[in-house]
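Listed next as structure tokens is one chain, alone, in the form predicted on its own.
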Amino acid sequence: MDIEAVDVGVLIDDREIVAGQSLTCRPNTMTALVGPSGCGKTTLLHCVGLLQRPTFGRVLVDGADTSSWSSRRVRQFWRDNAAFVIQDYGIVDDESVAYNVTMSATLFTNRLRADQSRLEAALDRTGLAGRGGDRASHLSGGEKQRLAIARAIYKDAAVVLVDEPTASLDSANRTLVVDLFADRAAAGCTVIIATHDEEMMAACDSLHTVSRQRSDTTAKVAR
């Protein structure tokens, strides 16, 4: 899916958080939102992911202006098309790895209602094969981040939004996570990542500098 921000600006308590941000994110690509801490990367990510309405400007999804979308329509977008991988993983520690990937269970019995082959494929792809029955609290930080990515793979999300995914990871897990997002883009996803990690930036197709001034997006030389 094409995700486009057009002159997006955000005011919070009369304070300008971002201003005049315009960028286009396309399938088969990774776009990095970059800039110093406090520049508004996460705010812009929330806007392009329809989690926050901009004060100014528009966000388009496949050319459709989302300004007038109802809350129900936004929820449908997230249910059918999008996944969010956040810095603190968004994992339910007391549930199983399999539950955290599929986010589905029958009432009362907690028995999974899931596509088992898709579940196993998502766990295998993220290096968590055979861990479906483990409690999520038993995973390391790097494994929890990969578990969050497995959820996006299981969902087959067309749009993957990511907030500082490598901030607390060691070098080995950082490389694994970067490669997993690159694979998502290669599979046709639109991947948008707020990051300050140089390894992640190097893997992206374009860098968008977020600021309270006019936006700047730089397409990178093909790798």
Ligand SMILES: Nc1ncnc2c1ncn2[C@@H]1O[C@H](COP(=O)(O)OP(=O)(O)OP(=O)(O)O)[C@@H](O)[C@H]1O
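Here the structure is a predicted model, which means the values were calculated and not measured. Take the two forms, superpose them, and find the largest set of C-alpha atoms that agree within 1.5 Å; that set is the rigid core. Positions refer to the first chain, counted from 1. First, how it differs from the form predicted in complex with this ligand.
With a cut-off of 2 Å and the rigid core superposed, residue 156 has a Cα displacement that falls short of the cut-off between these two forms. Relative to the superposed rigid core, the position of the CA of residue 62 differs between these two forms by less than 2 Å.
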Contents of the next structure:
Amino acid sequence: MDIEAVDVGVLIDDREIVAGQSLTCRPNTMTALVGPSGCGKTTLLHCVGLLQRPTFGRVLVDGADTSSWSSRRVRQFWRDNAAFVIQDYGIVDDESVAYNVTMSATLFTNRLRADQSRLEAALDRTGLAGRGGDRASHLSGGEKQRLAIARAIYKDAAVVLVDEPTASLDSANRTLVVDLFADRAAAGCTVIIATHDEEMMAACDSLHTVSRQRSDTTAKVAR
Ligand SMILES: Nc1ncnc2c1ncn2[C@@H]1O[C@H](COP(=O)(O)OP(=O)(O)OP(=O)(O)O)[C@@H](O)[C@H]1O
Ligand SMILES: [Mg+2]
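How about the form predicted in complex with this ligand, since we already have the form predicted on its own?
Now the full complex is given, and it begins with the chain already shown.
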């Protein structure tokens, strides 16, 4: 799926948080949103993931202007097309790791209606093999981060939106996570990542510097 921001700006309490940002993110590519702390990376990521409506400009999904989308249409996009890996986003602490990856335990039996082999593959890829039965609250910060990534892998969504996935990871796990997202892009996903991490930036196809000046994406390499 193509995700495009056209002159996106965000004002909060009359303060310009993000201004005039234009970028296009395509399938098969990993785009980094970069810049110093506070420059608006998370805010712009939320805009392109339709979590937040920009004050100015438009976000297009496969060429369709989402500014006219109903909240129902936006929820449909989240459900069917998007996976978010955002800090503290939607991990249910009282539930098992497996539940959090698949989000499909039935209310009454609590039995997973999940695809077991996909679940195991997602846990395996994120270094959480054998942890499916553990409570999410028993995971460390870094393990929770990888749990959120396992969920995105399991969901196999067309668009993957990620905020600082390597913050607080050691270098072995950082490399693991960088490779996981690079694999998602290679599998055809549109991957968009707000990051400070040099290793992550190096793996991305294009870097978009977020600033309060109008800016565009720098393509690094043609894949
Ligand atoms: N809901 C809000 N209300 C007020 N100010 C906000 C809000 N959300 C963001 N901001 C401000 O907007 C600016 C950009 O924030 P944002 O979180 O997008 O930055 P960032 O580039 O992701 O920073 P970091 O690298 O530290 O995560 C900051 O100055 C922040 O304080
Ligand atoms: Mg941020």
